[in-house]
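This document starts with one chain, in the form predicted on its own, laid out as C-alpha coordinates.
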Amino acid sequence: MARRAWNLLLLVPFVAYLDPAWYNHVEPRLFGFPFFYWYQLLWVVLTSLLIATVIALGRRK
(Lines of atoms letter the chains of each structure in order from A and count residues from 1; the text may use other names and numbers.)
(Lines give C-alpha, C1' and ligand atoms only; values in the text may rest on other atoms or scores of the structure.)
Protein backbone atom coordinates (compact mmCIF):
# COMPACT_ATOMS: atom_id res chain seq x y z
CA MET A 1 0.00 0.00 0.00
CA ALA A 2 2.85 2.41 0.80
CA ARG A 3 4.29 1.94 -2.69
CA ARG A 4 1.03 3.11 -4.20
CA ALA A 5 1.15 6.31 -2.18
CA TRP A 6 4.15 7.44 -4.24
CA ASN A 7 1.91 7.40 -7.32
CA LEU A 8 0.13 10.43 -5.91
CA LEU A 9 3.23 12.44 -6.81
CA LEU A 10 2.09 12.15 -10.41
CA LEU A 11 -0.84 14.43 -9.59
CA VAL A 12 1.51 17.36 -8.96
CA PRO A 13 2.14 18.16 -12.66
CA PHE A 14 -1.54 17.72 -13.40
CA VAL A 15 -2.45 20.32 -10.80
CA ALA A 16 0.34 22.61 -12.01
CA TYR A 17 -1.19 22.64 -15.51
CA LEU A 18 -4.81 22.60 -14.39
CA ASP A 19 -5.66 26.27 -14.88
CA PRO A 20 -3.66 28.24 -17.47
CA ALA A 21 -4.79 31.49 -15.84
CA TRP A 22 -2.25 30.71 -13.08
CA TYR A 23 0.70 30.88 -15.45
CA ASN A 24 -0.54 32.85 -18.47
CA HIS A 25 1.72 35.85 -17.85
CA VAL A 26 4.59 37.50 -19.67
CA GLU A 27 6.52 38.58 -16.59
CA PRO A 28 8.82 37.48 -15.02
CA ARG A 29 11.02 36.66 -17.97
CA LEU A 30 13.85 34.14 -17.80
CA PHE A 31 16.59 34.44 -20.43
CA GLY A 32 14.15 36.42 -22.57
CA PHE A 33 11.41 33.78 -22.41
CA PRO A 34 8.01 34.86 -21.09
CA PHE A 35 6.82 33.16 -17.92
CA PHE A 36 4.18 31.19 -19.85
CA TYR A 37 6.83 29.32 -21.84
CA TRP A 38 9.51 28.73 -19.23
CA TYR A 39 6.95 27.60 -16.64
CA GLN A 40 5.76 24.88 -19.00
CA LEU A 41 9.30 23.90 -19.94
CA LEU A 42 10.25 23.70 -16.27
CA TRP A 43 7.35 21.30 -15.67
CA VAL A 44 8.48 19.06 -18.52
CA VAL A 45 11.77 18.55 -16.66
CA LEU A 46 10.13 18.27 -13.23
CA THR A 47 7.58 15.76 -14.52
CA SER A 48 10.36 13.58 -15.90
CA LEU A 49 12.09 13.66 -12.52
CA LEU A 50 8.84 12.84 -10.71
CA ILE A 51 8.15 9.90 -13.01
CA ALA A 52 11.69 8.56 -12.47
CA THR A 53 11.24 8.97 -8.70
CA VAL A 54 7.90 7.15 -8.67
CA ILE A 55 9.32 4.30 -10.73
CA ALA A 56 12.40 3.98 -8.49
CA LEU A 57 10.36 4.07 -5.29
CA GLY A 58 7.80 1.65 -6.73
CA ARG A 59 10.49 -0.92 -7.43
CA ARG A 60 12.08 -0.56 -4.00
CA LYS A 61 11.35 -3.40 -1.59
Second form
Amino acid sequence: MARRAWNLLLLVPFVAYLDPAWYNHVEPRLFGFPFFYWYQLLWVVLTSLLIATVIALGRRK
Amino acid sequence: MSSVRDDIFVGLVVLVTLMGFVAARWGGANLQRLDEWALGGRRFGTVVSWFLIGGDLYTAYTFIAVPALIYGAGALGFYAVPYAAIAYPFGFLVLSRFWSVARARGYITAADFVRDRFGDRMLEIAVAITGVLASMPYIALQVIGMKAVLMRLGGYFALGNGELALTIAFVLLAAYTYTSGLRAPAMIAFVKDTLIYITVIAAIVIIPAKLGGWGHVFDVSAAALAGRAKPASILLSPQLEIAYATMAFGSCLALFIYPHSITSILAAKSRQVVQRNMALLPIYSLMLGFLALLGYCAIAAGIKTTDTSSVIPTLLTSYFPGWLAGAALAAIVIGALVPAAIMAIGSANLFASNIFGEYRPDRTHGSAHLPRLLALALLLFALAFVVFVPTTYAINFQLLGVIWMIQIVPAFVLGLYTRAFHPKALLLGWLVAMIVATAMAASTAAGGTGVSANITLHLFGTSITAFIALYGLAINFVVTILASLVLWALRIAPGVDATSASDYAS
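Having seen the form predicted on its own, the form predicted together with the partner chain:
Shown next: the complete complex, the earlier chain at its head.
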Protein backbone atom coordinates (compact mmCIF):
# COMPACT_ATOMS: atom_id res chain seq x y z
CA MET A 1 0.00 0.00 0.00
CA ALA A 2 2.90 2.37 0.79
CA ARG A 3 4.13 1.71 -2.73
CA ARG A 4 0.85 3.01 -4.10
CA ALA A 5 1.19 6.21 -2.05
CA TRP A 6 4.51 7.03 -3.71
CA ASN A 7 2.75 6.84 -7.09
CA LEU A 8 1.12 10.16 -6.17
CA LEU A 9 4.50 11.75 -7.01
CA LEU A 10 3.60 11.00 -10.64
CA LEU A 11 0.85 13.63 -10.45
CA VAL A 12 3.33 16.43 -9.72
CA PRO A 13 4.33 17.05 -13.39
CA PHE A 14 0.64 17.37 -14.35
CA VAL A 15 0.26 20.08 -11.68
CA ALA A 16 3.46 21.83 -12.81
CA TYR A 17 2.17 22.18 -16.38
CA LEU A 18 -1.55 22.50 -15.55
CA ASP A 19 -2.13 26.23 -16.02
CA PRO A 20 0.06 27.95 -18.65
CA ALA A 21 -0.84 31.32 -17.07
CA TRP A 22 1.67 30.45 -14.30
CA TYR A 23 4.61 30.28 -16.66
CA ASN A 24 3.48 32.38 -19.62
CA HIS A 25 5.98 35.23 -19.14
CA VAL A 26 9.43 36.30 -20.35
CA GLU A 27 11.12 37.22 -17.04
CA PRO A 28 13.12 35.91 -15.27
CA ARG A 29 15.33 34.81 -18.15
CA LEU A 30 17.97 32.10 -17.85
CA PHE A 31 20.90 32.01 -20.31
CA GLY A 32 18.80 34.19 -22.60
CA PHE A 33 15.81 31.77 -22.51
CA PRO A 34 12.48 33.37 -21.50
CA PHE A 35 10.89 31.83 -18.38
CA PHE A 36 8.15 30.18 -20.49
CA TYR A 37 10.78 28.04 -22.22
CA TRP A 38 13.26 27.20 -19.48
CA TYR A 39 10.54 26.41 -16.93
CA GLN A 40 8.98 23.83 -19.26
CA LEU A 41 12.33 22.31 -20.24
CA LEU A 42 13.35 22.10 -16.59
CA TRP A 43 10.18 20.16 -15.81
CA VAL A 44 11.07 17.56 -18.43
CA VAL A 45 14.18 16.78 -16.37
CA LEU A 46 12.26 16.86 -13.08
CA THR A 47 9.60 14.52 -14.52
CA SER A 48 12.29 12.01 -15.38
CA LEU A 49 13.77 12.27 -11.87
CA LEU A 50 10.34 11.83 -10.24
CA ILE A 51 9.71 8.63 -12.20
CA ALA A 52 13.18 7.35 -11.27
CA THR A 53 12.35 8.14 -7.62
CA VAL A 54 9.08 6.20 -7.77
CA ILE A 55 10.94 3.20 -9.24
CA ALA A 56 13.60 3.37 -6.52
CA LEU A 57 11.04 3.68 -3.72
CA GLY A 58 8.99 0.84 -5.15
CA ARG A 59 11.99 -1.48 -5.14
CA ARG A 60 12.78 -0.77 -1.46
CA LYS A 61 10.70 -2.96 0.84
CA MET B 1 26.86 16.67 -59.14
CA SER B 2 28.11 14.49 -56.32
CA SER B 3 29.21 16.13 -53.08
CA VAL B 4 30.39 15.06 -49.63
CA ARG B 5 26.91 15.84 -48.32
CA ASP B 6 25.15 13.63 -50.87
CA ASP B 7 27.68 10.79 -50.48
CA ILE B 8 27.26 10.71 -46.70
CA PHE B 9 23.48 10.83 -47.09
CA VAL B 10 23.33 7.96 -49.60
CA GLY B 11 25.90 5.92 -47.63
CA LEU B 12 23.88 6.10 -44.42
CA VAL B 13 20.56 5.31 -46.07
CA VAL B 14 22.09 2.32 -47.87
CA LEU B 15 23.64 1.16 -44.58
CA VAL B 16 20.32 1.10 -42.71
CA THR B 17 18.59 -0.61 -45.63
CA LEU B 18 21.14 -3.43 -45.43
CA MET B 19 20.67 -3.53 -41.66
CA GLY B 20 16.92 -3.88 -42.20
CA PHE B 21 17.44 -7.09 -44.14
CA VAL B 22 20.25 -8.43 -41.91
CA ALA B 23 18.03 -7.90 -38.83
CA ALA B 24 16.11 -11.04 -39.83
CA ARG B 25 19.07 -13.08 -38.54
CA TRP B 26 19.17 -11.29 -35.15
CA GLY B 27 18.67 -13.87 -32.41
CA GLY B 28 18.16 -16.69 -34.90
CA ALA B 29 14.40 -16.77 -34.47
CA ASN B 30 11.65 -18.31 -36.57
CA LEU B 31 10.11 -15.26 -38.19
CA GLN B 32 7.12 -17.24 -39.42
CA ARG B 33 5.85 -17.04 -35.86
CA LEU B 34 3.65 -14.08 -35.01
CA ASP B 35 5.29 -12.93 -31.77
CA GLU B 36 8.77 -13.24 -33.29
CA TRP B 37 7.88 -11.20 -36.39
CA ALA B 38 5.57 -8.67 -34.73
CA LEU B 39 7.21 -8.20 -31.33
CA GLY B 40 10.83 -9.31 -31.82
CA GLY B 41 10.13 -12.32 -29.60
CA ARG B 42 9.24 -10.02 -26.64
CA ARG B 43 12.81 -10.06 -25.42
CA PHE B 44 14.20 -6.49 -25.75
CA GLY B 45 16.09 -5.18 -22.72
CA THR B 46 16.31 -1.61 -21.39
CA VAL B 47 18.80 -0.29 -23.96
CA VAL B 48 17.27 -1.82 -27.08
CA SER B 49 13.81 -0.74 -25.91
CA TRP B 50 15.02 2.81 -25.24
CA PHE B 51 16.29 3.15 -28.81
CA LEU B 52 13.28 1.38 -30.27
CA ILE B 53 10.57 3.29 -28.37
CA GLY B 54 12.43 6.59 -28.75
CA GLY B 55 12.94 5.92 -32.45
CA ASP B 56 9.27 5.06 -32.73
CA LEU B 57 7.68 7.99 -30.85
CA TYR B 58 9.95 10.82 -32.04
CA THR B 59 9.35 10.57 -35.75
CA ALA B 60 10.77 12.41 -38.75
CA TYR B 61 7.51 14.26 -39.03
CA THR B 62 7.92 15.43 -35.43
CA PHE B 63 11.37 16.78 -36.23
CA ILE B 64 10.03 18.67 -39.22
CA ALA B 65 6.62 19.74 -37.90
CA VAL B 66 7.34 20.87 -34.33
CA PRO B 67 9.98 23.47 -35.29
CA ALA B 68 7.79 24.39 -38.28
CA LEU B 69 4.88 25.12 -35.94
CA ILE B 70 7.10 27.29 -33.72
CA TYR B 71 8.31 29.07 -36.85
CA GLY B 72 4.74 29.62 -38.03
CA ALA B 73 2.76 30.12 -34.80
CA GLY B 74 5.26 30.98 -32.05
CA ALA B 75 4.73 29.80 -28.46
CA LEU B 76 1.74 27.55 -29.24
CA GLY B 77 4.08 25.12 -31.02
CA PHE B 78 5.94 24.49 -27.77
CA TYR B 79 2.98 22.44 -26.45
CA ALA B 80 4.94 19.41 -27.68
CA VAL B 81 7.23 19.81 -24.66
CA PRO B 82 4.70 19.53 -21.80
CA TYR B 83 3.00 16.83 -23.87
CA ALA B 84 6.22 14.83 -24.20
CA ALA B 85 6.87 15.22 -20.45
CA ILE B 86 3.51 14.25 -18.91
CA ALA B 87 3.12 11.32 -21.29
CA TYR B 88 5.68 9.43 -19.17
CA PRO B 89 4.10 9.48 -15.70
CA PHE B 90 0.86 8.51 -17.48
CA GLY B 91 2.66 5.76 -19.38
CA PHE B 92 4.37 4.55 -16.22
CA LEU B 93 1.06 3.74 -14.57
CA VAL B 94 -0.97 2.52 -17.53
CA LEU B 95 1.65 0.68 -19.56
CA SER B 96 3.07 -1.23 -16.58
CA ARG B 97 -0.36 -2.69 -16.05
CA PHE B 98 -1.00 -3.29 -19.72
CA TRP B 99 2.40 -4.91 -20.28
CA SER B 100 1.68 -7.37 -17.44
CA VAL B 101 -1.74 -8.47 -18.63
CA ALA B 102 -0.50 -8.65 -22.22
CA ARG B 103 2.39 -10.90 -21.19
CA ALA B 104 0.20 -13.08 -19.00
CA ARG B 105 -2.35 -13.62 -21.77
CA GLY B 106 -0.27 -13.24 -24.95
CA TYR B 107 -1.78 -10.05 -26.39
CA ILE B 108 -0.18 -8.30 -29.33
CA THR B 109 -2.65 -5.37 -29.59
CA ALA B 110 -4.80 -3.16 -27.35
CA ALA B 111 -7.90 -4.62 -29.01
CA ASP B 112 -6.83 -8.15 -27.95
CA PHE B 113 -7.09 -6.95 -24.37
CA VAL B 114 -10.44 -5.19 -24.86
CA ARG B 115 -11.95 -8.35 -26.33
CA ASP B 116 -10.79 -10.48 -23.40
CA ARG B 117 -11.69 -7.94 -20.75
CA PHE B 118 -15.21 -7.19 -21.97
CA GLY B 119 -16.02 -10.28 -24.01
CA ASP B 120 -17.36 -8.02 -26.73
CA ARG B 121 -16.45 -8.58 -30.36
CA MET B 122 -17.95 -5.29 -31.57
CA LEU B 123 -15.93 -3.27 -29.05
CA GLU B 124 -12.81 -5.13 -30.13
CA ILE B 125 -13.44 -4.19 -33.76
CA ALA B 126 -14.15 -0.55 -32.82
CA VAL B 127 -10.83 -0.28 -30.99
CA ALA B 128 -8.98 -1.95 -33.88
CA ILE B 129 -10.54 0.25 -36.56
CA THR B 130 -9.68 3.37 -34.56
CA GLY B 131 -6.03 2.30 -34.40
CA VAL B 132 -5.77 1.56 -38.11
CA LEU B 133 -7.57 4.79 -39.10
CA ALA B 134 -5.26 6.86 -36.91
CA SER B 135 -2.09 5.12 -38.12
CA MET B 136 -2.57 5.38 -41.88
CA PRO B 137 -2.22 9.18 -42.17
CA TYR B 138 0.61 9.02 -39.64
CA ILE B 139 2.56 6.73 -41.98
CA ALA B 140 1.75 9.10 -44.84
CA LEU B 141 3.22 11.98 -42.85
CA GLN B 142 6.50 10.11 -42.52
CA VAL B 143 6.61 9.96 -46.29
CA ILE B 144 6.02 13.72 -46.40
CA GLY B 145 8.92 14.25 -43.97
CA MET B 146 11.16 12.24 -46.31
CA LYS B 147 9.96 14.24 -49.28
CA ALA B 148 10.92 17.55 -47.63
CA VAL B 149 14.49 16.25 -47.28
CA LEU B 150 14.70 14.88 -50.82
CA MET B 151 13.50 18.18 -52.28
CA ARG B 152 16.16 20.02 -50.26
CA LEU B 153 18.88 17.68 -51.56
CA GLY B 154 17.80 18.52 -55.10
CA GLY B 155 19.48 16.96 -58.14
CA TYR B 156 18.41 13.41 -58.92
CA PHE B 157 16.95 13.04 -55.40
CA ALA B 158 14.27 15.53 -56.39
CA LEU B 159 13.40 13.86 -59.73
CA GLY B 160 9.65 13.72 -60.30
CA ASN B 161 8.94 15.85 -57.22
CA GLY B 162 11.10 13.51 -55.14
CA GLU B 163 8.72 10.66 -55.85
CA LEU B 164 11.23 8.42 -57.62
CA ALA B 165 13.67 8.33 -54.66
CA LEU B 166 10.72 8.12 -52.29
CA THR B 167 9.31 5.09 -54.05
CA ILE B 168 12.66 3.25 -54.05
CA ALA B 169 13.20 3.92 -50.32
CA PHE B 170 9.65 2.91 -49.42
CA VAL B 171 9.54 -0.27 -51.48
CA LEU B 172 12.78 -1.37 -49.79
CA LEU B 173 11.27 -0.46 -46.40
CA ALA B 174 8.21 -2.56 -47.16
CA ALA B 175 10.46 -5.46 -48.23
CA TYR B 176 12.58 -5.61 -45.07
CA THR B 177 9.56 -4.99 -42.83
CA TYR B 178 8.06 -8.06 -44.50
CA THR B 179 11.15 -10.21 -43.99
CA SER B 180 12.46 -8.99 -40.60
CA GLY B 181 9.41 -7.62 -38.77
CA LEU B 182 10.04 -5.50 -35.65
CA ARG B 183 13.71 -6.50 -35.57
CA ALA B 184 14.38 -4.23 -38.58
CA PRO B 185 13.27 -0.93 -36.98
CA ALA B 186 14.81 -2.03 -33.65
CA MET B 187 18.22 -2.41 -35.26
CA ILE B 188 17.93 0.68 -37.46
CA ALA B 189 16.81 2.75 -34.46
CA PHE B 190 20.36 2.63 -33.08
CA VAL B 191 21.67 4.43 -36.17
CA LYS B 192 18.69 6.75 -36.36
CA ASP B 193 18.84 7.96 -32.79
CA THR B 194 22.63 8.32 -32.72
CA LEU B 195 22.44 10.49 -35.84
CA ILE B 196 19.53 12.50 -34.44
CA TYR B 197 21.37 13.24 -31.19
CA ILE B 198 24.52 14.27 -33.09
CA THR B 199 22.43 16.52 -35.33
CA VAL B 200 20.47 18.19 -32.56
CA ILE B 201 23.43 18.72 -30.24
CA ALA B 202 25.48 20.16 -33.12
CA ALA B 203 22.55 22.35 -34.16
CA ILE B 204 21.91 23.85 -30.74
CA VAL B 205 25.62 24.56 -30.27
CA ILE B 206 26.51 25.84 -33.75
CA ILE B 207 23.42 27.66 -34.98
CA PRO B 208 22.52 30.00 -32.05
CA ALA B 209 26.22 30.88 -31.66
CA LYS B 210 26.33 32.05 -35.28
CA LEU B 211 23.11 34.01 -34.71
CA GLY B 212 24.37 35.91 -31.65
CA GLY B 213 23.19 33.62 -28.82
CA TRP B 214 19.81 32.35 -27.60
CA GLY B 215 18.80 35.66 -26.00
CA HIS B 216 19.23 37.41 -29.33
CA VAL B 217 17.39 34.62 -31.20
CA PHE B 218 14.34 35.05 -28.92
CA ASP B 219 14.41 38.86 -29.20
CA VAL B 220 14.64 38.84 -32.99
CA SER B 221 11.88 36.20 -33.21
CA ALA B 222 9.60 38.19 -30.91
CA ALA B 223 9.94 41.26 -33.11
CA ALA B 224 9.57 39.30 -36.36
CA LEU B 225 6.47 37.39 -35.18
CA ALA B 226 4.82 40.62 -34.00
CA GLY B 227 5.43 42.25 -37.37
CA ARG B 228 3.79 39.51 -39.45
CA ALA B 229 0.56 39.97 -41.39
CA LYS B 230 -0.95 37.42 -38.97
CA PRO B 231 0.90 38.39 -35.76
CA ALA B 232 2.15 35.73 -33.33
CA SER B 233 4.27 35.89 -30.19
CA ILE B 234 6.90 34.02 -28.21
CA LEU B 235 4.32 33.97 -25.40
CA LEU B 236 0.77 32.60 -25.51
CA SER B 237 -2.08 35.03 -25.90
CA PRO B 238 -4.37 34.57 -22.84
CA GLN B 239 -7.20 33.01 -24.90
CA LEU B 240 -4.80 30.33 -26.18
CA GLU B 241 -3.72 29.16 -22.71
CA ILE B 242 -6.54 26.63 -22.39
CA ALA B 243 -5.92 25.44 -25.95
CA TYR B 244 -2.23 24.96 -25.08
CA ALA B 245 -2.95 22.95 -21.92
CA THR B 246 -5.66 20.80 -23.52
CA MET B 247 -3.51 20.06 -26.57
CA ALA B 248 -0.68 18.92 -24.29
CA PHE B 249 -2.98 16.80 -22.13
CA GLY B 250 -5.00 15.33 -25.00
CA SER B 251 -1.93 14.43 -27.02
CA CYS B 252 -0.43 12.83 -23.90
CA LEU B 253 -3.47 10.56 -23.51
CA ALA B 254 -3.24 9.52 -27.17
CA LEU B 255 0.52 8.93 -27.41
CA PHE B 256 0.84 5.52 -25.80
CA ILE B 257 -2.40 4.04 -27.07
CA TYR B 258 -1.39 4.36 -30.72
CA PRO B 259 -0.77 0.90 -32.23
CA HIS B 260 2.91 1.63 -32.93
CA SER B 261 3.49 2.62 -29.28
CA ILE B 262 1.75 -0.53 -28.06
CA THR B 263 3.86 -2.64 -30.42
CA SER B 264 7.21 -1.30 -29.22
CA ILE B 265 6.15 -1.42 -25.54
CA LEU B 266 5.02 -5.06 -25.78
CA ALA B 267 8.41 -6.00 -27.27
CA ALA B 268 10.04 -5.24 -23.88
CA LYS B 269 11.12 -8.32 -21.97
CA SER B 270 9.89 -7.25 -18.53
CA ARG B 271 7.68 -4.81 -16.66
CA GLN B 272 10.85 -3.29 -15.17
CA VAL B 273 12.15 -2.56 -18.67
CA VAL B 274 8.97 -0.62 -19.44
CA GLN B 275 9.16 1.32 -16.17
CA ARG B 276 12.84 2.18 -16.51
CA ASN B 277 12.18 3.43 -20.00
CA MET B 278 9.51 5.80 -18.75
CA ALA B 279 12.22 7.43 -16.61
CA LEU B 280 14.83 7.41 -19.41
CA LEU B 281 12.76 8.42 -22.46
CA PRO B 282 12.27 12.07 -21.35
CA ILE B 283 15.86 12.57 -22.59
CA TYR B 284 14.26 12.50 -26.04
CA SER B 285 11.70 15.08 -24.94
CA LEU B 286 14.45 17.42 -23.82
CA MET B 287 16.10 17.02 -27.21
CA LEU B 288 12.73 17.66 -28.89
CA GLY B 289 12.36 20.88 -26.86
CA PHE B 290 15.66 22.27 -28.13
CA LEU B 291 14.87 21.11 -31.64
CA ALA B 292 11.54 22.97 -31.45
CA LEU B 293 13.44 26.16 -30.66
CA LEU B 294 15.35 25.81 -33.95
CA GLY B 295 12.11 27.21 -35.39
CA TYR B 296 13.08 30.52 -33.77
CA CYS B 297 16.63 30.14 -35.06
CA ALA B 298 15.15 29.90 -38.55
CA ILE B 299 13.29 33.17 -38.00
CA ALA B 300 16.43 34.84 -36.63
CA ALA B 301 18.42 33.51 -39.59
CA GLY B 302 16.02 35.30 -41.92
CA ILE B 303 14.62 32.14 -43.56
CA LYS B 304 11.36 33.12 -45.22
CA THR B 305 9.02 30.48 -46.67
CA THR B 306 5.36 29.56 -46.74
CA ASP B 307 6.26 25.84 -47.03
CA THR B 308 7.06 25.42 -43.33
CA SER B 309 8.11 21.76 -43.69
CA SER B 310 11.22 23.01 -45.53
CA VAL B 311 12.32 25.17 -42.57
CA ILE B 312 14.46 22.59 -40.76
CA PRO B 313 16.14 21.06 -43.85
CA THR B 314 16.96 24.58 -45.07
CA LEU B 315 18.33 25.69 -41.70
CA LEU B 316 20.53 22.60 -41.29
CA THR B 317 21.98 22.71 -44.80
CA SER B 318 22.67 26.44 -44.49
CA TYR B 319 24.65 26.26 -41.25
CA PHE B 320 26.25 22.81 -41.23
CA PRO B 321 29.41 21.74 -43.10
CA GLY B 322 28.67 19.33 -45.97
CA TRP B 323 29.34 16.03 -44.15
CA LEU B 324 27.24 17.04 -41.13
CA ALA B 325 24.40 18.26 -43.35
CA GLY B 326 24.45 14.86 -45.09
CA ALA B 327 24.26 13.05 -41.75
CA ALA B 328 21.47 15.35 -40.53
CA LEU B 329 19.33 14.85 -43.62
CA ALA B 330 19.94 11.10 -43.45
CA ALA B 331 18.83 11.23 -39.79
CA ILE B 332 15.47 12.68 -40.83
CA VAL B 333 14.92 10.14 -43.60
CA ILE B 334 15.89 7.22 -41.37
CA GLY B 335 13.77 8.82 -38.69
CA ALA B 336 10.82 8.33 -41.04
CA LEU B 337 11.60 4.69 -41.87
CA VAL B 338 11.67 3.45 -38.25
CA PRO B 339 8.22 4.61 -37.15
CA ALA B 340 6.68 3.87 -40.57
CA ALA B 341 7.75 0.23 -40.22
CA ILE B 342 6.40 -0.04 -36.66
CA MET B 343 3.13 1.68 -37.55
CA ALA B 344 2.64 -0.75 -40.42
CA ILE B 345 3.37 -3.72 -38.14
CA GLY B 346 1.01 -2.43 -35.42
CA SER B 347 -1.81 -1.81 -37.89
CA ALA B 348 -1.28 -5.13 -39.62
CA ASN B 349 -1.59 -6.88 -36.24
CA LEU B 350 -4.89 -5.10 -35.57
CA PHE B 351 -6.20 -6.11 -38.97
CA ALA B 352 -5.16 -9.73 -38.67
CA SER B 353 -5.84 -10.37 -35.01
CA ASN B 354 -8.87 -8.20 -34.35
CA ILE B 355 -10.66 -7.35 -37.57
CA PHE B 356 -10.21 -10.69 -39.34
CA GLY B 357 -10.12 -12.59 -36.02
CA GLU B 358 -7.26 -14.77 -37.22
CA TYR B 359 -5.83 -16.03 -33.95
CA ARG B 360 -8.18 -17.59 -31.59
CA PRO B 361 -7.68 -19.51 -29.55
CA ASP B 362 -3.89 -19.58 -29.97
CA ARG B 363 -2.33 -16.19 -30.64
CA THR B 364 1.19 -16.80 -29.32
CA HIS B 365 1.95 -19.57 -31.75
CA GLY B 366 0.02 -18.06 -34.61
CA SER B 367 1.52 -17.67 -38.07
CA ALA B 368 2.88 -14.28 -39.14
CA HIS B 369 1.89 -14.90 -42.75
CA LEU B 370 -1.18 -12.64 -42.91
CA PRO B 371 0.18 -9.66 -40.91
CA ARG B 372 3.37 -9.70 -42.98
CA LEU B 373 1.40 -9.33 -46.19
CA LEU B 374 -0.83 -6.70 -44.61
CA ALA B 375 2.16 -4.62 -43.42
CA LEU B 376 3.50 -4.69 -46.97
CA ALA B 377 0.15 -3.55 -48.34
CA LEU B 378 -0.25 -0.78 -45.75
CA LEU B 379 3.16 0.74 -46.51
CA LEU B 380 2.51 0.75 -50.24
CA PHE B 381 -0.92 2.27 -49.66
CA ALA B 382 0.63 5.09 -47.59
CA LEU B 383 3.12 5.77 -50.37
CA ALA B 384 0.35 5.91 -52.95
CA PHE B 385 -1.61 8.24 -50.68
CA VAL B 386 1.25 10.76 -50.63
CA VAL B 387 1.90 10.48 -54.35
CA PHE B 388 -1.72 10.89 -55.41
CA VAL B 389 -3.35 13.02 -52.69
CA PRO B 390 -2.40 16.62 -51.76
CA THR B 391 -0.15 17.00 -48.69
CA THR B 392 -2.67 19.05 -46.72
CA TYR B 393 -5.06 16.06 -46.73
CA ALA B 394 -2.52 13.88 -44.94
CA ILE B 395 -1.91 16.59 -42.33
CA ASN B 396 -5.65 17.05 -41.76
CA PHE B 397 -6.18 13.30 -41.46
CA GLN B 398 -3.30 13.00 -38.99
CA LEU B 399 -4.95 15.61 -36.79
CA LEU B 400 -8.22 13.72 -37.06
CA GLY B 401 -6.23 10.59 -36.15
CA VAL B 402 -5.31 12.01 -32.73
CA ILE B 403 -8.91 13.11 -32.19
CA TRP B 404 -10.10 9.57 -33.01
CA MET B 405 -7.36 7.69 -31.17
CA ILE B 406 -8.18 9.25 -27.81
CA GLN B 407 -11.75 7.90 -28.02
CA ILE B 408 -10.55 4.42 -27.01
CA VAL B 409 -9.39 5.77 -23.62
CA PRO B 410 -12.58 4.72 -21.76
CA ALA B 411 -12.54 1.14 -23.12
CA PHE B 412 -8.80 0.54 -23.14
CA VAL B 413 -7.18 2.71 -20.43
CA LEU B 414 -10.00 2.69 -17.88
CA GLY B 415 -10.71 -0.91 -18.85
CA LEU B 416 -7.33 -1.78 -17.36
CA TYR B 417 -8.67 -0.64 -13.98
CA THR B 418 -12.40 -1.24 -13.98
CA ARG B 419 -15.36 -3.00 -15.57
CA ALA B 420 -17.80 -0.43 -14.18
CA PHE B 421 -18.76 0.60 -17.71
CA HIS B 422 -20.97 -1.71 -19.76
CA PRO B 423 -19.25 -2.81 -23.01
CA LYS B 424 -22.24 -1.74 -25.12
CA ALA B 425 -22.17 1.65 -23.38
CA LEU B 426 -18.47 1.98 -24.19
CA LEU B 427 -19.27 1.17 -27.80
CA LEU B 428 -22.04 3.78 -27.93
CA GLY B 429 -19.83 6.42 -26.25
CA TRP B 430 -17.08 5.72 -28.77
CA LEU B 431 -19.47 5.94 -31.73
CA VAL B 432 -21.13 9.19 -30.63
CA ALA B 433 -17.76 10.81 -29.80
CA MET B 434 -16.22 9.75 -33.14
CA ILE B 435 -19.11 11.31 -35.06
CA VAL B 436 -19.38 14.52 -33.00
CA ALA B 437 -15.62 15.16 -32.81
CA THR B 438 -15.21 14.53 -36.55
CA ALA B 439 -18.05 16.95 -37.26
CA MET B 440 -16.44 19.57 -34.99
CA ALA B 441 -13.11 19.15 -36.79
CA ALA B 442 -14.80 19.34 -40.19
CA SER B 443 -16.58 22.54 -39.17
CA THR B 444 -13.23 24.21 -38.44
CA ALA B 445 -12.17 23.44 -42.01
CA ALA B 446 -15.22 25.16 -43.48
CA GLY B 447 -13.21 28.28 -44.36
CA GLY B 448 -10.97 26.18 -46.61
CA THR B 449 -7.91 26.65 -44.38
CA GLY B 450 -7.60 23.03 -43.26
CA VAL B 451 -8.67 21.34 -40.05
CA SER B 452 -7.66 23.05 -36.82
CA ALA B 453 -6.91 21.22 -33.59
CA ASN B 454 -8.96 23.61 -31.48
CA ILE B 455 -12.51 24.83 -31.54
CA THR B 456 -14.20 27.63 -29.62
CA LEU B 457 -17.40 26.56 -27.89
CA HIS B 458 -19.71 28.82 -25.93
CA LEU B 459 -20.41 27.01 -22.69
CA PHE B 460 -21.86 28.25 -19.41
CA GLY B 461 -21.80 31.86 -20.58
CA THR B 462 -18.12 31.93 -21.54
CA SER B 463 -16.31 30.93 -24.70
CA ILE B 464 -13.63 28.26 -24.34
CA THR B 465 -11.08 27.43 -27.02
CA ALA B 466 -9.84 23.89 -26.44
CA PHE B 467 -8.55 20.76 -28.19
CA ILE B 468 -11.35 18.98 -30.09
CA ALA B 469 -10.06 15.57 -28.95
CA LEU B 470 -10.85 16.46 -25.33
CA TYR B 471 -14.33 17.79 -26.14
CA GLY B 472 -14.88 14.45 -27.87
CA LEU B 473 -13.60 12.53 -24.86
CA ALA B 474 -15.92 14.46 -22.54
CA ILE B 475 -18.90 13.54 -24.75
CA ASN B 476 -17.64 9.96 -24.85
CA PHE B 477 -17.61 9.75 -21.04
CA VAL B 478 -21.05 11.33 -20.62
CA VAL B 479 -22.64 8.90 -23.10
CA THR B 480 -20.76 5.92 -21.65
CA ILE B 481 -21.81 6.69 -18.08
CA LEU B 482 -25.47 7.37 -18.92
CA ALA B 483 -25.78 4.32 -21.16
CA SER B 484 -24.06 2.16 -18.51
CA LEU B 485 -26.59 3.26 -15.90
CA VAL B 486 -29.45 2.31 -18.22
CA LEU B 487 -27.96 -1.06 -19.25
CA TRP B 488 -27.10 -2.06 -15.68
CA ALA B 489 -30.60 -1.00 -14.55
CA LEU B 490 -32.12 -3.18 -17.27
CA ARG B 491 -29.86 -6.03 -16.08
CA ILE B 492 -28.49 -6.63 -19.55
CA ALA B 493 -25.54 -8.96 -19.00
CA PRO B 494 -22.14 -7.89 -20.35
CA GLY B 495 -19.66 -10.35 -21.88
CA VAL B 496 -17.43 -12.47 -19.66
CA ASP B 497 -14.12 -11.12 -18.32
CA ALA B 498 -11.41 -13.62 -19.29
CA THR B 499 -8.69 -11.84 -17.29
CA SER B 500 -8.08 -12.27 -13.57
CA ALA B 501 -6.69 -9.81 -11.00
CA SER B 502 -3.32 -11.59 -10.83
CA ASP B 503 -2.76 -11.05 -14.59
CA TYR B 504 -2.20 -7.33 -13.98
CA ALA B 505 0.04 -7.54 -10.96
CA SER B 506 3.56 -8.36 -12.04
